[in-house]
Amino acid sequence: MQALARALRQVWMRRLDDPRLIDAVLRHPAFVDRAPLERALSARFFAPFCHQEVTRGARFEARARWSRAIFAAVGLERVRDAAIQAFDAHAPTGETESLLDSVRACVARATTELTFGDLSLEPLVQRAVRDIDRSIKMIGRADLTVRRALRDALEPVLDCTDAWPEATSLGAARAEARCLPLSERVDHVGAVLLATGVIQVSDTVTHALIALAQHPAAAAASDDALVAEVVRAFPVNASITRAAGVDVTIEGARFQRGEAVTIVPRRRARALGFDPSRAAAGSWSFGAGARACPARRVAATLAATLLGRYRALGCKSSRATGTSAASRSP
């Protein structure tokens, strides 16, 4: 029965609301690993690369400091550069099918200019993207076959790290990097700085065109704004999970091992509504502790480089219901 019942933790997530308790929580040595359900669910997601939020421990720690790594080292002007130029290479002329499908194109050459320096992995990342967003979103039955020409090709571009170009994020970071096997560099690589990336940015830019369709009075705000409010408003992660290492007991309330717990930031959002003219409330869109992200100040800063390219073109969203068809001005 005892087995039963912490099987039973682990499985069915206890949902924290209290802002207080939330935050603790997220900061405290005991809740570093993810739930187990949402393991199960990256690796099918990311599949047949291994996420950072399946790995624990020391090799949790090593993926950790190599991110730290290179994101502390990518220069805000390079990003915006990067943007910049993948803008003026996929913005969508006349009306576009998908407004969701230009962005992540704009985001997606950014990223591997960012992280290689060249564009010559940039159709191959374009597709796999794509596929393991539509994946993630339920939408699309997994593409194996893009997703392990995309590990395949990055296998000899990874191997070496002596050959990474000093200027790229990577190269950067490459004394961080050598302390991980390949199997590691490539997972973490496709999953992370590829995928996770490119999914979060292209989806805060594509809610930011929307949600200005549907707040005429929000056009009055910055691009730098607009990001820190939909991040907000539209949190990038629908729920966030982690499970108790140890018995222990926070701000009052008591957890046994193995516990599961969720956040959910959309709650918290949608009471507040959208209104970029404030200065953004904490929503744990970024996370926190030890499992915050690193890529915040990257992330921000592509977005709304890219959003604001989009506005001054006169992109919207076709709809203030939220469809994604654009249209950009001649």
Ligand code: HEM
The other form holds:
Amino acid sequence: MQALARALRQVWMRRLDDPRLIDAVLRHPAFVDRAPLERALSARFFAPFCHQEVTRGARFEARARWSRAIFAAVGLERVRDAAIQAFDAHAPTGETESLLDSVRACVARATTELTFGDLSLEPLVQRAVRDIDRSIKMIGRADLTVRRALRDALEPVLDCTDAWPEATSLGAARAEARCLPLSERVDHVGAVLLATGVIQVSDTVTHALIALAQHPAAAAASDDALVAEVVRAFPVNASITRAAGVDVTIEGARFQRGEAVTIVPRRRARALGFDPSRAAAGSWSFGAGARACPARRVAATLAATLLGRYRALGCKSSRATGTSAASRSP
Ligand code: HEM
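Structure of the form predicted together with the ligand, given the form predicted on its own:
All chains and molecules follow, beginning with the one already shown.
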């Protein structure tokens, strides 16, 4: 009976709603690991790549150190340039059936350029990331052939740390990468830098364009303000999960070792509505504490630059057909 109760605590997540408790839990060293349910789903969604959130302990920390080193070094001017070049290459003209597919193509190209400094892997990145995105959103079955092809293509590139150009995400954090075996580098680049990163930025830009169509008064807001408000109001992470590493009491709340919790940023966002003219109120859209998103600066810059290009292009959604029309501004 006790074993059953323990198993249920791990699978059936306890939802936290009190803002003070949420903040304290996210920053607490007892709450480092993601919940078992998220780890299991993640293992499936990103296969054959192993996402950072599936790993634990020293393995998890080594990958986190690499991400932090990369994003501390990436220059925002490079991010803007990569976004503009990607938009020029992939901008839609006329009607497009899926705005998300169009935006994702731009983000995937910019991310490929920023990561490797060249575009030789772009066709594979485009196909594999689209496939992962569609299966995460449950609108398509996973095509492991295309994902394995990306993994095979990443191996020789990620093996040669000396060959990584200085002015790339990889080159900026060579020393931290060398602490990881090749298989971990491949998993991290495939699942985190490429797949998760591209999907989250694409969702943000797409949400922003839809929000603009739904809230015409928001057109006066800057691209940066829009991205900040969209990330707050429509968090791309539906939930942030954790499992307690030890028995612990935080802010008067007691948690047993192994107990899983979930934080749903959208619950707090819903009450405030959508208004980019206010300075974005505190939210957990990028997490909090030591585990907060290390790519926040880069992600927001990439999203705002692309959003600006799409807005200049003139973008409106067609409710009748479910398609989006994009046309060059006069
Ligand atoms: C608008 C876009 C993004 C949003 C809203 C976002 C949000 C988040 C959130 C909420 C977390 C914390 C998860 C947790 O505490 O369990 C996180 C962590 C992380 N994010 Fe992002 N993210 C975005 C873009 C990106 C991009 C572009 C990358 C990389 C290319 C990235 C890489 C990471 C990594 C590596 C972590 C794990 C940090 C750690 O545990 O040490 N994120 N992100």
